[in-house]
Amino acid sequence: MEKIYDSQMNVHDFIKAMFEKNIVSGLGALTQLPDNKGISYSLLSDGFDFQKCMPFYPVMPANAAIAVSKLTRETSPSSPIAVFLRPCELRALIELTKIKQARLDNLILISFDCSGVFPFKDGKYPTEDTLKRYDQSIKEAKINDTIRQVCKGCENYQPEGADIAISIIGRGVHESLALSFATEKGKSIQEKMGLTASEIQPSTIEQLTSDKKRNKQELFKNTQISNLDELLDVFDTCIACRACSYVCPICYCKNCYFDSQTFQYYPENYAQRLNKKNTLRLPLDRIFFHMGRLSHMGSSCVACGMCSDVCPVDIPVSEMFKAGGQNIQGVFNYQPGQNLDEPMPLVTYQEKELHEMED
């Protein structure tokens, strides 16, 4: 078990100290927009009012792994930058790093126990009372009733692989930070900060984990598909906007197969299909799109929930993909984002694998 350090600092003091001690030259975190008009993931430098940093704020306006990928894909930052990531965002970033879509050089990865986020529909933020109840659920290590469905069933709510891990469940977001440093990079920061190990009573999270496992099983039960008709029913209202793929951190392809010439239809294509079926429902290939996307990125799905948030017709995309993704991951005995050195199933091939699927 990693040593726990009581920093005697809240998150704002901690961020300020990292700049003052020249540990970082930049910071990526959720911040409050000017005039209190919203929350955005932002890249900040020294001199910013760090009181406006809100890394624990329970919304996900975008998966931060996408932002970090865009920052580091072509080249690494010239000087250290710290980034706050929820555990699912951290796992997504690890997956993107495996396929050369991100670099970890000169990045300091900070993550924390995640109690889930609220659905971010129509840009609506939680009310003050909602936030108070959420903070209370963190202190009591309980599941908040109004967070995303996939968050209620997320067993991977504790960070793995972060340079700095922050424990907030059982403590609260306004207490002094309880920190652990699992990597050499993290331990170097701990020394520069001058932090010494403290006796901190660990949070009892067994019941929380048990509740999340139960919720996950219930979620999977509600998303079971046994035939094509049931699959069609789930995606029946899809309008083929493809917003789910645009916000997915794992759908990284610049040239999507579904935007290729293969799916550029001409009158004769419609005529051929119409002659076979006597009717065509437009837009075409909606189900094919979702099944193709699941087969492409299912083994690396981190169940961040962004796809359900942006669906304009409220299809439970994230629930479906979490259930389908776990089945795929189970076949390959693969946990996305857990180990940087473990290759992704999608980019490996073994001649003698999956023969049982041929029958």
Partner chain sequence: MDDIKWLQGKGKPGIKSFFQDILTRGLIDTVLMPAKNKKGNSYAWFLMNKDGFLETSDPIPPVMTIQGANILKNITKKGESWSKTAVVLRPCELRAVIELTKLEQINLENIILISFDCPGAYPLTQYISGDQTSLDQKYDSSLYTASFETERNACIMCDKFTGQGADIQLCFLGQSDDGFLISAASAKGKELLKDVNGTNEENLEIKTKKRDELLGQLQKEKNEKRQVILDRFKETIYGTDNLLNVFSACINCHNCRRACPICFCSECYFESKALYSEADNQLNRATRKNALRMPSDLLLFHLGRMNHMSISCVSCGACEDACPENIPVSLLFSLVSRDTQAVFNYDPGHSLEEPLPFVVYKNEELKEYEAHYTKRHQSACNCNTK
Contents of the next structure:
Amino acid sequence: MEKIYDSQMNVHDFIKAMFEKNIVSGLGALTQLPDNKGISYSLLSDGFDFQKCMPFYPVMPANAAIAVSKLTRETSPSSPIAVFLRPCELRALIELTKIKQARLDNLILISFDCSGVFPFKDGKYPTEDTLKRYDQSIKEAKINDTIRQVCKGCENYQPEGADIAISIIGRGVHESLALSFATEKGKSIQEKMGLTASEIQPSTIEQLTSDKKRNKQELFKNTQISNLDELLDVFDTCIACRACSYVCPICYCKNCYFDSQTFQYYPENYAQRLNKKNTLRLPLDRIFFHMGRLSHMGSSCVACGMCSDVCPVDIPVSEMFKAGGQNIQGVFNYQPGQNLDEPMPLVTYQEKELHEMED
Amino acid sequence: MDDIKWLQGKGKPGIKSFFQDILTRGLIDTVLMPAKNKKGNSYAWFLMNKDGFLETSDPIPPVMTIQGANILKNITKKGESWSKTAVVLRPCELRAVIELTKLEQINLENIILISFDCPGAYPLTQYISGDQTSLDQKYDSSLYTASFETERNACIMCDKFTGQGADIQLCFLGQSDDGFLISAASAKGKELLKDVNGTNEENLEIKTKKRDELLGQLQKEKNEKRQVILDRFKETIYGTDNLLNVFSACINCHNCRRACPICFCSECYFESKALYSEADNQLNRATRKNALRMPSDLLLFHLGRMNHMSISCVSCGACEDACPENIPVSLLFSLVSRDTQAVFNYDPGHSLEEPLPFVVYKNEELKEYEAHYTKRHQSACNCNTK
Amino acid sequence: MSDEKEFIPNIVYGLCAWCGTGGSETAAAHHLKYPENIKPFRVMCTGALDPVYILRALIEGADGFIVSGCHPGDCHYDSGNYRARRRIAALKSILNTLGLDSDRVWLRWVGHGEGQRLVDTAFEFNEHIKKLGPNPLKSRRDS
Ligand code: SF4
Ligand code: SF4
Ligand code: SF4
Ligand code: SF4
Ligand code: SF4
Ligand code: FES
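Same protein, different state: after the form predicted on its own, show the form predicted in complex with its partner chain.
Starting with the chain above, the whole complex follows.
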């Protein structure tokens, strides 16, 4: 366990200090839009009014790993940029880095123990009251009851691999920041900022973790699919809009296979299929898309919940992908986003493996 | 009158049996229309032959799940249909089909387009999360009287709610619910209609007149409503501040464009490499703008999309149904397209013959959009090099 | 005199490779100068200029965008300038509807020999944009 230090600063002062000490020249964080009309992830540079940053604000308009990937996929920045990421966003970024869709050079990864986010649907932000209750649940290390399903059952709510990790749970968002520095990069920042004194004790979170585990098991039970019929039922209202894959950080492909020529058929193909079945539901490959997507990215699914948020017909996509993803990850004993050096299961092959999958 | 017939049959089942009938009698081989999904809580598109006609099919479903033009594009983009296929479309879906045909994304060979007096539809999310049985009932009972009320923006202000332009039109407006009028507008349509067994021939004129009267009145009302709604909406979005406020909850997911039938490009410019840029470049932009919203190019996407397709926007509302954040996308696009279409006096989906504005050009036109050279500028001579 | 810094607009001048650029060459041959804050941007033909580039410039930092190419009938690709005129008409209509200053975009034809006209146009547009003031879009961080 890394040591935790009391920074004696709130998050805004901390951000300002990083700029003042020339540790960073840019920052990515959830930020208020002008006139407080909403919240979005933003890239900020020196001179910005950092009071408007709200890194812990409990909505996820986009998985921030996508923003960071778009920022760094061409080149790394030539001077350091710090990015705030929730643990699941951080894991997604690690996965994206493994597949060369993002670069970590000159990035400072800041994460925090996450109490989950509210579903962001119909453009509705949480109310004052909701936010108050949310803050309370952070202080008490409890699960808020209106956050997303996947968040309620998220066991990986503590950041792994961040350069700077902030401990909020059990303390609250308005306390001075409790920081730990796990990496070389982190440690050098610690030194530059002079944050080596006033160690503090970690909060007790055993109860929280076991509650989350229980929620997860319940969620898996509720979304378990045991046959084709159930699968068809879950996706019965799906309009094949692909929003789920577009907002998925792991579905990075610019040209999705399922939108490719392979699936653009000639009229004759329709004729043949219709002849066999007499009734064809269109578009074809609707269910196949979901299964195929799961097989493409399931081993890296970080269960961030974005896909459920955006589905216009409210299909619990992420709940199912979380379960499906964990099955695949279990087979390969792979933990997505945990470690940059852990090779992805579908890019490493071994001769002596998976014999139990053969017939 | 050989291009109009009256068909007996009560309510929706009556309308449905028309399709059953033309299928079994071989007047068409295949039909493409919506039917209930498996669980019965929504609708989906089905391609059916005579042995596969679904009991739950519904030519006039209370909700638009996927814009029908997109489905027809899937089938005929790569060639003509293999059999005589009737396609049942809402009027706005029909107009999108006409546009996509002009854009060479749809092949109408062997296709018979059937459309109808459309009562409108429920917003997709409202329908999916509601009690479908009662919503269905409410919907079906309004078919003949144009009394359906909805919160779907595109439908509230729709003033092109008849099947004008289809090969076959089904007309319910002003009819008693024991039958409906079928009219044929094209050679294809007439060919089909000639073998349809109509009844009650002698009352035809009265029935048609009844519809025409109601229609005339409705169209006038709806058109006025449309202008008022768009004018009012314009006031709320006018100018940089207001416009960006509309997009404050937009998550830049591009689902509006994926749902839009007119945005047919399989490689959208706004998702292409053209918009990739280096990290330092993005940080510069952030410095210049005092911050950069990420993922970036949100406004560029919307304005650029308007630029690409608003001339053909058919105000179908598919974009808004698909938007997870309830952004009034179809209102915005309808507002903008009202003006861009007026520039070229273009009515999308009206006729296959009317050429797309971006494929015909004239020497003498649109002078008012040029900045005319009037004067020699005082500073612009070689002695003054300020 | 006001203390405020004089507003020097950021202007992009889209020129087709034939008459537009030709006009600027003629201007150069006659030693005519135009304001330095106007940045020429060459495209093969005005018809090849997707208005999305104009939008991008306006959102990312330009205060105005002006396009010049061959006069009607003179386009070196036959009808590119007609296409440009239609596309710019649509663009201006969109900006106008949304209250985004459609007047920040100009289209004016300039022939190869018309160096004077090109320079006049540059000055006139520059002054026009100065009067309009900075483009509010370019400094919006929520765009
Ligand atoms: S899934 Fe939810 S709780 Fe877990 S890290 Fe992501 S946002 Fe936080
Ligand atoms: S977002 Fe929902 S409706 Fe769209 S493809 Fe995914 S599951 Fe289907
Ligand atoms: S926005 Fe433009 S490029 Fe993208 S799909 Fe629509 S028309 Fe095509
Ligand atoms: S922009 Fe919206 S309303 Fe217009 S055609 Fe596309 S989906 Fe329909
Ligand atoms: S308007 Fe809606 S559908 Fe379109 S990009 Fe924004 S959030 Fe997505
Ligand atoms: S080449 Fe000059 S406008 Fe086309």
